[in-house]
Amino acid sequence: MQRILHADRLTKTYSGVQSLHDVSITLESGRIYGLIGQNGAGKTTLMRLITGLAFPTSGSLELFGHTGENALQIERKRIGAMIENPGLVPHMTAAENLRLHRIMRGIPGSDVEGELLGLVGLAETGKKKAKDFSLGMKQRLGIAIALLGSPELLILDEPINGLDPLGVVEVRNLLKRLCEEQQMTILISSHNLPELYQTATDYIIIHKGEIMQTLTLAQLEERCKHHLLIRCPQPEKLASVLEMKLNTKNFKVMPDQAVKLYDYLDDKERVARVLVESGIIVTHLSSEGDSLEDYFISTIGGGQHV
């Protein structure tokens, strides 16, 4: 699989405040990467560094096997991006906006304009001006502009923001189709974690400017599997009892000191009995199964961040 992008210890400081710290990630061709993080986590800053809208304070970036600022600027022509708000001219129609961006970027052939408008569901907007578009329509037009030139790397910052449920499904299907049919690599940030769960093949969790985890969909599903959630005042003793008396190492101590036990799912009573007999005061014992939101919250350090 071809390496499309590699960031090595990217750091970005604005006015003495560090927005990104030692960020290292690798993107490979034909995959959809979901960039997950709260507002202010550094998602947009990372996207701006990749696209050349900002420059790192330290660290290095490789695009399509090339490094060095001159080479990166050339390789960035292979990137399509919509970061923050789409750059639309309010008094122009969808077709006029798309034509303006095509001409500015020196992309030949007007046929592509109609194709892209059809692709994002804006073929019937006619003479309606962008200033009169709904937020969802503006997002769709921004995606169409990003797709000009058939990019090999597509970067979308909150692309489903403002879309109705049908629009969300249409954009999801479009991204999957671009990835599968054109082997396009897609980096997408979103607050809609259930939607990312249905779209992305890989996940990058960023928190306070640092990468907390990178994992594939298969790894995420493994980690979100069903478990017994146990809370007690002595998590270290609990871990010892699970190993010594229940003969399992298939558990995880979470950042908030809760313990997830992946064995004995159908024998909760036995677990409770053994813990009580071992002198452990159980304050909580329940059957659980993580959602992506649960996993994200536990990864960045528990409920205090919500």
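Being a predicted model, the structure only gives us computed values, none of them experimental. Numbering follows the first chain given and starts at 1. The term rigid core refers to the most C-alpha atoms you can superpose between the two forms while keeping them within 1.5 Å. What changes on going to the form predicted together with the partner chain:
- The Cα shift for Q38 between the two forms, taken after rigid core superposition, is smaller than 2 angstroms.
- Remark: with the core as the superposition reference, the CA shift of L229 between the two forms reaches 2 Å or more.
- Annotation: Cα of S291 displaced by less than 2 Å between the two forms, core superposition.
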The other form holds:
Amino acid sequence: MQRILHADRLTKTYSGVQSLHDVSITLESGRIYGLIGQNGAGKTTLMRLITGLAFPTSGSLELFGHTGENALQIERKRIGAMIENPGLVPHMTAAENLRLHRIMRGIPGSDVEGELLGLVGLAETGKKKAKDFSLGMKQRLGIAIALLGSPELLILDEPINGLDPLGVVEVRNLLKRLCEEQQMTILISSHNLPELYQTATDYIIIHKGEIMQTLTLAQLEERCKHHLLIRCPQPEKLASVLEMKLNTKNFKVMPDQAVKLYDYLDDKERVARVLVESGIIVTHLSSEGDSLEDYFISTIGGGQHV
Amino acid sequence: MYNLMWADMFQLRKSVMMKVLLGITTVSAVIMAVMAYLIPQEKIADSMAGLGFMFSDVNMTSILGAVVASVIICSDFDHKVIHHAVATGHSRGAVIASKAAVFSCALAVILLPYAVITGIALGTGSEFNMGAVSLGFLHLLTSKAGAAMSAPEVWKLLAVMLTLIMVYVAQLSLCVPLALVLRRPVLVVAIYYGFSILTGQLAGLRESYPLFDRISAWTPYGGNYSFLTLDTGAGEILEAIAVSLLFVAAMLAVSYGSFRKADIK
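Given the form predicted on its own, corresponding form predicted together with the partner chain:
Below, the chain from earlier opens the complete complex, with every other chain and molecule after it.
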């Protein structure tokens, strides 16, 4: 898989306040990265550094295998971006806004304007000016502008803000399709974690300017998987009882000695009875399972941040 | 840069504000010429000269020129057009060069009514006078009073007009770094208008302080660059062009220095 972007210890300081601290991430082609963080966590700052709207205080950035300011500027021609909110000229129609950016990017032929407007569901806006658009329509147009020229890296900051439920599904399907069909790499930030869970293939959790964790969807599902959480003073004995008496190897002994059992989710009583009969002192037995939201909250330090 | 310029031109063509500004300068140019015609005819009082000056090119451009800079540069920050340009691989130098080029074209367009009206008025062979206060196209209009023009004079008139437009563009090129740094239309317009008043006042010091006169002559605000007429020699016209180009280059360098590493918010 081709490495599209690599950030190495990126740090950004604004007036003495560190917005990003030693951020290192790698993005590979054909994946959708969900950037998750609270307001002020540094999501937009990271996107601004990638797109050259701001310069890092320290650290380096590599785009499509190239580093150095001049090379990065050239490689940014392969990027499409919508950061913070869609930049639209209010007195222009959707088609005119698209044409402005098409001309700016040197893309020949006006056919692409109609295609993109159709793709984001704005084909029928006609002479309506962008200033009269709803927030959702502006978001759609912003996405269309970002998609001009079929970028290899698409950066979208809160793209589903203001979209109606149908619009959210449409954007989700569109992003997935672009990723699958064109091997487009997408970096997307959103506060809508359930939606991000359905869209992204990888997750980057950022908190207070630092990357807390990067994980794939498979890893996330593994960590969020529903299980019975069992705590006892003798985890080794517990493991052997689970294998011998409950005939399962579908469990994990965690570093904190807790055991996650992925079988018998609907038969907690039987598990409890077998463990007690085997002389295991169970100090905790509960059904657990995280959503992305729960997982994010636990990763950034629990309920104190909520 | 070529693409950026075309995009800016496209945007300008769609701009209602530019059409309004062009309308204002057209009406002002007509009023200026009519008043300069009526004063020597004694159909309106000499005391109206001050009001007539208000509609002259030098006064209108000191306000509207900065507005044009705001439309072309500050608005693009608001609408994130500059953000898109940078994020999609255009160099900041190219952004500045494109903005400066389109800004110059836009200034030429809003000054065009003054050039056309002045040309037509001079072609009538009538006498025009706005009292002592005259600069730029108004000065050109009032300095060639009551005489028909020969064919070579028409070509000279065109050269003088183009040079005057270039001087104005150079003077207003100060707005490019202002707009790139301040990014607030109201600040750009206010600061440039204040600066133009200041340079007007400082011009009065030129006779008393020869050194100041020599220094200001290196800028488009000094010398006799706003007093070009059909009697101005080719050397003076070339000097005005050279000073203007140098000043524009200096302003572009200042713009690049201030914008090269600036965060775009």
